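In structure tokens, the next block holds one chain alone, the form predicted alone.
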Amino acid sequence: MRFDTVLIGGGLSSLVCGILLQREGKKCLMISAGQNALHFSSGAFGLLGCMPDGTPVDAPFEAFSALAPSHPYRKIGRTLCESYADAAVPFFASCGIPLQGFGRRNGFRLTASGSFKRAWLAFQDVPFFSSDDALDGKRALIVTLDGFLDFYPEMLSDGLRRRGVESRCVSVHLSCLDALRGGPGEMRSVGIARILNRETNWKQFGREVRALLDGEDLVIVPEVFGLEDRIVNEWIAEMIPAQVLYVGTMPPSVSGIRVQRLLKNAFIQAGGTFLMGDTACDPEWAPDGTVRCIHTANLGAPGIEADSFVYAGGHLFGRGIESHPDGFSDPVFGLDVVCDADRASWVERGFFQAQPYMGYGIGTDERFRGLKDGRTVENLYVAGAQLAGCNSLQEGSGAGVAVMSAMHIAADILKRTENVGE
């Protein structure tokens, strides 16, 4: 089998490369070993929430100067970054993914536990603010549904009591549940959206919210609406007379699989070859150092032939690094991964504090092509959080990064094969 690019991962960052190279005519292949991160998804991007001493951060294009050249914000260029944020909006729409945002600067998402975190982009559904104090002042109705763990209301209602927003907690009995809380499974977010998706569920939901309304001006629900079409989360905002936030609870994320599946499909639509529950494997190299092709878990040999491969396999988390005890190392091609040499610094003593080694990567050069032993492998391209240089968690910025470099490598790859046809 030959492609023009073999996309190995299967979350934010390959989706969006795969895409963008797909609508362009290129041939590719998307190897995916199962779930990804998309699925943990909070519903927000962040681009960069806060430096890495911990400085929050209002205007991230203005503060990427001051990050380390390493950073990936720093190779593309702010400039670059700038256009691919401007194009992000749109590129989202035509994937049936509409996006909220405040332009060059951070927004606010609601978080479950009643604080406000700053992020770059947000779902359309996801309680989204110009401000943290948007809802000071204001009376909720925090509901939750019998039986549902992964939400909690009263640890919701201290924090937003902390801002000055009066709430009560009720809970919400639907005998449409019954099942999952009595059977083998659990009363867990996708569970429950699956059948809170039928029209009769979801407005027995509506009408019961809107008896127990008491003048409060905000209904706050948990995010299990909407799995399949997000229309449904508007029609029951259209039942209640208040305004209807829908909060996030303990993974899995409704929001986040609804997006996977969107994008996955426009990948597909646009012509692309999923190839889902496989590993990427044994690499064969040609003589002057690219990579010729790569094999997987579950075709074997022949291996699978591509002018370009984008290596989007996640960071420790989706295995695209691995730690030993003497180290960290790529499964797959044997990169180079930046990191501290001695053991006792890969780690701080504070829970809390931003552990060094979620800042571990893979090196790569200006144009995100791999290192391996110090040298350019000139068709093999890093993106998302493989990618060295930058602690996504501590700063918020793991989706920026994930869609920024997926943007670059992909203009990269088409600017590279136009050069070679002309």
The other form holds:
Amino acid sequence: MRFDTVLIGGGLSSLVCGILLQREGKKCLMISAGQNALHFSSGAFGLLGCMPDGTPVDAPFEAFSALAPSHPYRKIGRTLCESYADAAVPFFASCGIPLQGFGRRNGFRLTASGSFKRAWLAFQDVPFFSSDDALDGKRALIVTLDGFLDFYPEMLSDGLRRRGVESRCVSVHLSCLDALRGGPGEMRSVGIARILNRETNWKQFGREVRALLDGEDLVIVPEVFGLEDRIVNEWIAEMIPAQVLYVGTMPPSVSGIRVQRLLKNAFIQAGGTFLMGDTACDPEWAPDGTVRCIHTANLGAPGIEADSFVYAGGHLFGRGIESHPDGFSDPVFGLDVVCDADRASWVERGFFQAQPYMGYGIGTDERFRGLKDGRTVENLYVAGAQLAGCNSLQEGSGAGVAVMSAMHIAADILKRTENVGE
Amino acid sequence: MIDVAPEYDVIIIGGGITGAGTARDCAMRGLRTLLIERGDIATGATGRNHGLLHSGARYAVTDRESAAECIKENLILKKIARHCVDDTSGFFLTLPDDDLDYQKTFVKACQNAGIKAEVIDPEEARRAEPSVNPAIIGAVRVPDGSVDPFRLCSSNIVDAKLHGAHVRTYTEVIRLQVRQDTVEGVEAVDLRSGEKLSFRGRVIVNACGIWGHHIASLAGVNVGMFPAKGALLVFAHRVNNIVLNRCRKPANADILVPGDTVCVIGTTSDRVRYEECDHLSVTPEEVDLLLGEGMKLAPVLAQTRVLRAYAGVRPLVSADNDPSGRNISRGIVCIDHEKRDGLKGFVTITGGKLMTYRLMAEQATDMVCRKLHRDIACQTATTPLPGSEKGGIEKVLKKVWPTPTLTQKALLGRAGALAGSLPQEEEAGGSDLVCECEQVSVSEVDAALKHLDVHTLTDLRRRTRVGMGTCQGELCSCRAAARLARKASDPALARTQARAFIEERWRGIVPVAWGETLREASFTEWVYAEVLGLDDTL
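Mind sharing the form predicted together with its partner chain? What's above is the form predicted alone.
Starting with the chain above, the whole complex follows.
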């Protein structure tokens, strides 16, 4: 088997890169183990919410120059980042994913605990505002579902109250959900969303909420609707004479799963090959140090050859990097992982402090080609959460780094092959 | 001046297993009893050990008195606290590095102490417990088991209250009222409300474990404690069903105990400064030692995820100069300060072990009764704890849950016969699960919030095992916090309790933060900070 590009990982970064390449006529294979960070999405894409020292950022692009030179954004450069950002909204729209945003300024997403978090873009239906006082002075009805324990009306209500938003918490009993209750792991967002996808069920919810409404300006409901198509969210909103906000729940994320599916479909529609439930392993190396081919756990021999490989295997949770008592490593290619040597310095004692290990990742050159024993692997790119140089959780830059590095790598691969053609 | 302070026959300071057991014994003997604890129950050494139901075999060679006490109490606890006990039996294994001759000494010493010790073929040991190191050259079977110290402590508290005792947690004793040569009462502060409190007591019992040193100093007397820190690791699976010990003189990390869904390796033993007892942390060296020695007992531990690390302080009473404390007797120390120091109305009960808590309580209560000139016999050796009544669990299985669900089985394991009295089916939504790892339902959480002096999520964990499983609270802490906030009618608690609980869980993860443990923690970080926004200051 031979492809132009093999992409390892099925998350945001890999999908964006794969779609861009495939749409330009490159023959791409994507190897996806299954779940990825989109399944645990917050409903928004962060670009740069705060600086490494914790200072909040309102205009992310202007702040890039203050980041360390090893930061992925610095490797790309501000001008290119801005052009990628401008291209992002039409790109996602072309995949059937409308996004909300406020140009080059950060917006504010309402979280499940009633705080506002800075983000760059947000999925449609996610409560996303140009300022964090957008709800001040309003009255809210917070609605949950009987037996659903992964949405916390009291916590949300308390958070909103501190902002001057008064709220009332109610719970709706939907008999269609009774069968899910009691079974471990079943009464979770996606299990509920599957059932509420049926018209009779979401309409019953809409009617119940309408009956409970008592002049509130806002209705806040858990995001357990629109798993197949987000238009359901609009239809429910039309039934209720108030502004309806869909707030994220404990994972899995219903909108994240929908977005992941739309991106995957866009990749396949463009002609890409998607290998589901498989993992890359056992690369074979050419004498010049480039990757000749890769194997997968299920396919075995012979190897899959490609001109270039894009490695977007995620961070620790995606198993893009692994940790052991004596260090961190890359499980597939053995690329260099940038990390502290001493185990004691990997973590901070406070859970919510910036955790050093979150910033560990694979070292690359300026073009995001991976380093192995300090030397660039010419045809192996590294994208997304796997990259060293940024603590994306602390900075709120996860999606931004994923999208920007994917676009940059796609452009680099296309430019390189064009040059070869000349 | 009118003194309106409530008067008790006995005030027990300390809500560990010793204090809880003493409160139960005193209340059962009809004494007006108050127990005061500055934190939650079982927060000290009680909740920070292996949870090993010693047969006494471990001490047979070196500390015969403790060994004999252990086996006696072992047999009693298997009857009176059967819902807290897992009668697994135990092996003492001889590895190629160990001296097989020690086995003979060991077996003889066990027999002398009245402990059944049966030499078995290594092949049989490997068959009975597949996790054992296949290289073993000797094995002895003894009646070890495991015991849930939180459950045991809580059951004693429940029974003390059923017998009329008053229990005040989160109440710190700040002064002892001493008039001339007699301790007459205590002054305390309610740490939650800040209220100053005063109680008069005819006898005060100091049952504070290592912190007894401090309480004694408030009375102007000295109890020379020897704080010996012991570190332990919890693994994410129950790799063994039989307790595994090394057949050698007691040393570091030579016991692996299965408990509920997990297993625990320990311990180390190092003297620490008294001031460190409130802020123990487990060092990388201790972790490496525990892992290295643990793998010798059960090699599969090398591939098993470590859930967390923790450490406790043994309340040993100082003897000769012994840097590790390994050679100090685990025997019971019950001090009548009137005899020793000329101070009336003050008793210290310390030393001993989790295993011998009941006997410690009996000795302390006997002393209290003598001082009060009350001649009432102790009945704790024969009266089952609530939940362990004879035939009680069987009755629940027969009449309430003929075909119990997994959750009901888990609850039966935790609450014993009391499980049958929870409004499991009656209340709508009661069977919804708060904690999926440990199968804790909404009704069990609600019952604990209502009846078991629960003020924080960590208290709730000690009563129900919420958050003790493989996810370490990731899924359940917000669920449980929301429930707690609703019951307390204080919405702010949902956020503060969820945050505090996840911080507490993280502290135990920090020393073992690598591999699957760190991977899972990275996911929790992402969810709590980015998705839920719990990192934001409001």
